[in-house]
Amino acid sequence: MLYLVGLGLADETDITVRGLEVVKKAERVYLEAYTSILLVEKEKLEAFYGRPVIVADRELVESGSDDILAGADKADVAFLVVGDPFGATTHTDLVLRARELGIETKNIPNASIMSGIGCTGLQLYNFGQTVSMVFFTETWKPSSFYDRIKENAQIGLHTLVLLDIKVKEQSLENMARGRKIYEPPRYMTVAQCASQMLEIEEERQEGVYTPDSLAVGAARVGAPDQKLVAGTLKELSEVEMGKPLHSLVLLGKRVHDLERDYIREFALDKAAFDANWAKSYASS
């Protein structure tokens, strides 16, 4: 069997009580460990679970997904994925190929981010499409995101924006050279996505948001340090969180005065924040 087991959004202890069980006699435990990172090292996974674990980096679950699969047929193999098996469509792919050599699945789901964002006090079922926000760099500046953004918009919906994370990546010189040395891990901030969606909005002028929309910056959601801040698109541009992992939610016009006081708690400026509302989103 493969087991695909999720580990919640902060630390080792996360984990479901169901899916430990699966770790603790699997014959080989993969942690993969690109599309997201748990706030604590590979070796307090390891100390807590009682079993070694192999690191899954995109290479070896993209391209080596057979030997992940390997024996699978005859044992148990544990996968385990930060948050829920199922937020990234990546894990889809190494499910069909099991399926393809005959090999049983099972997932074990847990919180995930999709989720866990409800510590923000906005309503999930007022939430749209999720979108993803990556390094933009002096060549490359996708804007794919605005438009799904847009479409949130049109009905009122908050957009939950997920920040690009960058581990084990190549330089595109060493790419090009076939050298495997790899680029420090970088994490997108809040302050980085929302300085992104501004420049965005001031290169297409289509007035999805503005400097003034609300939003609410999210950092270590489900961890006993995590973090929130409410305020201006342009307020979090300049905002520090600390350490990853950072997400950011927009605020869609079909917001709940109960939802307002929430996030009023979490306001860098509460007269601002007041005042905004009144303009704004009083009357939605």
Contents of the next structure:
Number of protein chains: 2
Amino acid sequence: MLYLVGLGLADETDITVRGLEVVKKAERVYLEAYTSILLVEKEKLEAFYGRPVIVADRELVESGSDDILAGADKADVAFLVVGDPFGATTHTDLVLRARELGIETKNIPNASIMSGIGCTGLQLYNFGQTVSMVFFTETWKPSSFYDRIKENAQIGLHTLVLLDIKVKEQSLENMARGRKIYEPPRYMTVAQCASQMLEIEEERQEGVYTPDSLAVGAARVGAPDQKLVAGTLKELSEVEMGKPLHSLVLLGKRVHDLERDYIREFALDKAAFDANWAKSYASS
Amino acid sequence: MLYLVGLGLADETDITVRGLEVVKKAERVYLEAYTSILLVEKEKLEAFYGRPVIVADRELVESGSDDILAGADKADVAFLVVGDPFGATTHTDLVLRARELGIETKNIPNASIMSGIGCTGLQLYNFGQTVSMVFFTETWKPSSFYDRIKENAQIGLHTLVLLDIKVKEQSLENMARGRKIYEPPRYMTVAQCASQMLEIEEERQEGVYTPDSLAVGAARVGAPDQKLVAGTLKELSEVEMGKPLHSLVLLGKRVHDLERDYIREFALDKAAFDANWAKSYASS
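Could you give the coordinates for the form predicted together with a further copy of the same chain, as opposed to the form predicted alone above?
Full complex below, order starting with the chain above.
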């Protein structure tokens, strides 16, 4: 049996009791470690599980899935995923491969950022499609997120923006020379996301949002030091939220007063927030 | 401190290790038991936690929140919610009241149906806003869900439909006579949801979907006997999915071949599924 086990969002104690039982009994335990991260080291997980953990990078999962699945028709293999196994990054391809090999699979759900973002007090019912924001370079500034946000905004919905992480990336030079030297990991911040959003609005000029549009920044959702801020995109483009992981929600106009009451508590500037709300968001 | 603790989706073992630690130490433990249910009895939870659990019905949460919060400025109170505390039903009002009373709150996230539905293999990125389906009566057939689905469908997105549950409801006669006698609980099935959807399309005739539109029915997500089926709304209106809770996803047209490959596995009629897909969903 292949078990896909969600680890939740923050640290080793966010695994479910059901998931922990599976991990303790599995013959091999893999940790998917390239699309998201827990806020603790692998060693801490191993100590908590009482088991060795094999880190599965992108190469292993995408090209070496048969190694992961080896023997899983007879013994149990656990594949650990930060968040939920079918959340922000889905592992449907691994399950499809297991099916081809006649291996049964079971899924152990857990908190995903796709639902955990509800901790902002914004109603999950009022979210449209989720978008991703990648690190811009000088020459590559993909803006398809803008079209998706536009679709959400036109029907008044919030948009969750998931922020890029870069782990185990090679520089172009090291890649060209075949040197397996990796750059330090990078995690996009709320400030950088807000800046990139404003840069694209500046370029496209379709008025999907403005520097005064309200948004919520979230850092380390579910962790004891979780941090939430509410403010304009302009304000958020300068905010300091601390350690990763960060996410951002752009508010839609179909927003409820209860949502306002909830997020006002962590507004960067309450007077500005109130003025902005009254101008552009107040329910008619 | 008021802790809002997510219980996940299926049984007592779906609580997180972090959540279980909180429950074991809290002075009082409440279980919110009117917007969703676990698939186990309260007694099983109490045995697992080693603690008494107070069932909080709608009346207690909505009118008696100060009883729940009593003393939470000094001692720890745990408020348990099936799924995630800010998932399908949010408890922002309880947190707002705690804030007014100067009581700190902490949230322990868990799997919610809003992300757990990813187990269908449909990408959460491709979902629009979530809708609710209530039990129709002879005289009351609210159809606002139809307008929301229409908005999602116009941009090609999937729609998660959450199905009504009725627990601790009084008949009109018992209510009129002030008798605290409650009807047996009722949980909407996938079949009933699909039928009601078709009934409203029949009435509104806007072509948002048809009897041939593809959908996925999900029962007991996250439980060992989780069941998924894919088929047309017509097929789903006759399907038998077993015990609660059920959910339904109406497919959007902006659907990926990987999603097709995943859900085809549990299609009620694979030949019909393929024909339907080729006709209306195949990517251009």
